[in-house]
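Here we start with a single chain on its own, the form predicted alone, put down as structure tokens.
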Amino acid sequence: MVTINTASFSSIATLSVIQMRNVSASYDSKSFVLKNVSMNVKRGSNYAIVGASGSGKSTLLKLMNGMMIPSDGVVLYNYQKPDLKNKQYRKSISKIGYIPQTLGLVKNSSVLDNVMIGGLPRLNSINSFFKNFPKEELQHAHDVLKLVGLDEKSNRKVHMLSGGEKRRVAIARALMQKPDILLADEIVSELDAVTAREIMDVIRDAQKKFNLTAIMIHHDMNLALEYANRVAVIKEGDKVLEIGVEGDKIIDFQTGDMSQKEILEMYNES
């Protein structure tokens, strides 16, 4: 008989980074924002979640990064259940870069100071307070700012930037974490089509450079299909459709109770 040391599994580069099995979620223990949702996000993929406002998309990201515990079902990160007492889980969850819909930037601080926030878990708190950052951390910050196209604006206050530039700062701050997964909640909403694609190109470049798994919420089905490997559609808390994409072709799909007419109408209205 072969004995397997399950404690060593956490060090394995697992194929799936996020698994959700029959997950339901509620904020008040009465009404459910998500109902019986299952997802499997493969390492290195670009996974998009599309749906109307209030459909439960943002709640999915909160479940993925440990900010929220499901009311029912199981959420696994690298095949581990959320457990903040588990040192290995805490280490793993720190490798998730999260960009909220509000971006969460300090508007009166410089671009560089905002980006350095992403490195705080690795830095001494006293040195961080006095902005006494190690040279290698400052170099990494400038590297990610160059990647997102803002290195020449590192000293500019965030409130002086355009909407697209603020999103680049938020991406750079997340990359400063040295993450394995990048979660982005409606990061291109309210942007014009050209700027939205520029931001999506930045994320795609970062994903390739750092071998990231990207999980992004969109309201635009066309944009999701253009950039993602898989697209999940959420409707009133249910996952009603999941599409596999390869280039400009849909290679597979799974439907729930959504009719073909509804799918086509949603796609044409995006």
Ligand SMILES: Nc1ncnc2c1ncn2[C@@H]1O[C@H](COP(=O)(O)OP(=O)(O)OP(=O)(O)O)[C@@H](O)[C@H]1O
Contents of the next structure:
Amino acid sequence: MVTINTASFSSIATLSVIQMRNVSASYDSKSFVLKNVSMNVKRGSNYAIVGASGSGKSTLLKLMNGMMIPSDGVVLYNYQKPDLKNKQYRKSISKIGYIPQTLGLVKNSSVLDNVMIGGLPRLNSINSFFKNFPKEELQHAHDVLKLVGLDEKSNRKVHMLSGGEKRRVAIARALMQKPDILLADEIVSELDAVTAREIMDVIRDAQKKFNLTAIMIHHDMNLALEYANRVAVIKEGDKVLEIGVEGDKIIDFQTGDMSQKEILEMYNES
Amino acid sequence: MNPKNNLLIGAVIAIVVVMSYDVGVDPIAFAEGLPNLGIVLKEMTEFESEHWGTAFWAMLETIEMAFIGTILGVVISLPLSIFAARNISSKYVYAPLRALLAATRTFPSILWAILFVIVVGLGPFAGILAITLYTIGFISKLQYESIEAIDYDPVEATTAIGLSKLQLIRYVIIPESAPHLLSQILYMFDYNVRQTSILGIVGAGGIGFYIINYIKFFEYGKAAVFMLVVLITVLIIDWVSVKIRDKYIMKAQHGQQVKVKTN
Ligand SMILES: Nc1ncnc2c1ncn2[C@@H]1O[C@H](COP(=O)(O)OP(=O)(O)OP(=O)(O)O)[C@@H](O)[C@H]1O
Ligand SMILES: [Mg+2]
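Please give the other form, namely the form predicted in complex with the named molecule, since only the form predicted alone has been shown so far.
So here's everything in the complex, that chain up top.
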């Protein structure tokens, strides 16, 4: 396991949302993108993951939400093994709010339709087919749109939005999932510094409001340090700054543990 | 022009010459027969104007047939195209279905019309069935191709959210593949009007019945009236399609700011 500051397991709030044990991942069954990675994401934690391009950050998130099956080791979500073929499990992952690096919005649909997608796992086939949404679902959509600041543009087609607005839609869709954890893959990397902070503030508000555990991949270490209270660095190669089992590529530390300067030095070294 | 291109062009010309000889292309017969064309054309300009009314009603029937056939065909195509898309359906469903759809496209609708005349008898209904079948083959192909070409990112993202297959189709696949549908329907209707205009030749209804009969009995002046009505109709439909396309499709694809050129 990666974490050293093992908090007490006495209260339910400290229980793991996601556990990864000695997980390896490969796309071609020849070379590994991640090897022997362990991580324990406790409820209520606010993680940032950083690392060089191609180091396996996106892969790590896909392992967490079950989109990718590890070639070795186990991933547990709420102590369950992922299985997308299993209807019961599909219902349970519908509570993993996931924002992929490409956002994955339906560009020809309206903002509202995109947001409603997040709530579809709660609807039966007939109602969802005829877009017959219950009142409370529409209310919830309205609330999350308001929170991300897009309630005025809910009928706008997504392809007509700005980059920042598209990210707000993706956040709203994730919040519509009524998630207990939010996974976001470089959601602000392509934005200018001002917009990036606006978006991060939206997420921070949502985290507070919905009491969300969050794991966010960042390109910019400064943003990671500013918004997360734990940072994990994925390192390339064998050089392991190890906290955890042998072979770990992940360095995990609490943002308060080191000075900003030390962290940036260590990061730049890697 | 490099030597390689010259060689290729020379080869193509040689092949055309050899094949022409093989199938009996005869330029002399064409030259000798040209005066006949003059006679036909001259007779055609002698419109027999009491036929305009009949021609109009026959054209209306043709348009109705084409319209019904197009709409029926499109409605049936939509679910079929989803079953025929490789990125959604299982191999055991899409492979036979695609073969079947390919078969319906292999023969022109006039051959299907002959078949349906045998099945349901002479008249417009046989023609409608032929047009419907051909439309199914065509629109399904266009649609499953646009379904297969959709962006994979939203599919992945919504699968991770836990959508069922039906929800995925309804909220991602259809909205992402539908923008081309209107333009495909317009194209198909345009095409079907022209197809339906000749189905009368085999007794499957529409204006073609009159055209073929008058030509058979050398009444070119009467045939010309009907042909002219077809021509005008096709031009009008073409013009209306362009207007609809400009108004709805350009906007949908490029946002509101596109200016439609007005002249
Ligand atoms: N679908 C895929 N098929 C094959 N290889 C892949 C696939 N996705 C990622 N990879 C490879 O796996 C490695 C890790 O990719 P990943 O996307 O996890 O990196 P990342 O850390 O998110 O990078 P970035 O910061 O550029 O987004 C890369 O070498 C990449 O080429
Ligand atoms: Mg990535």
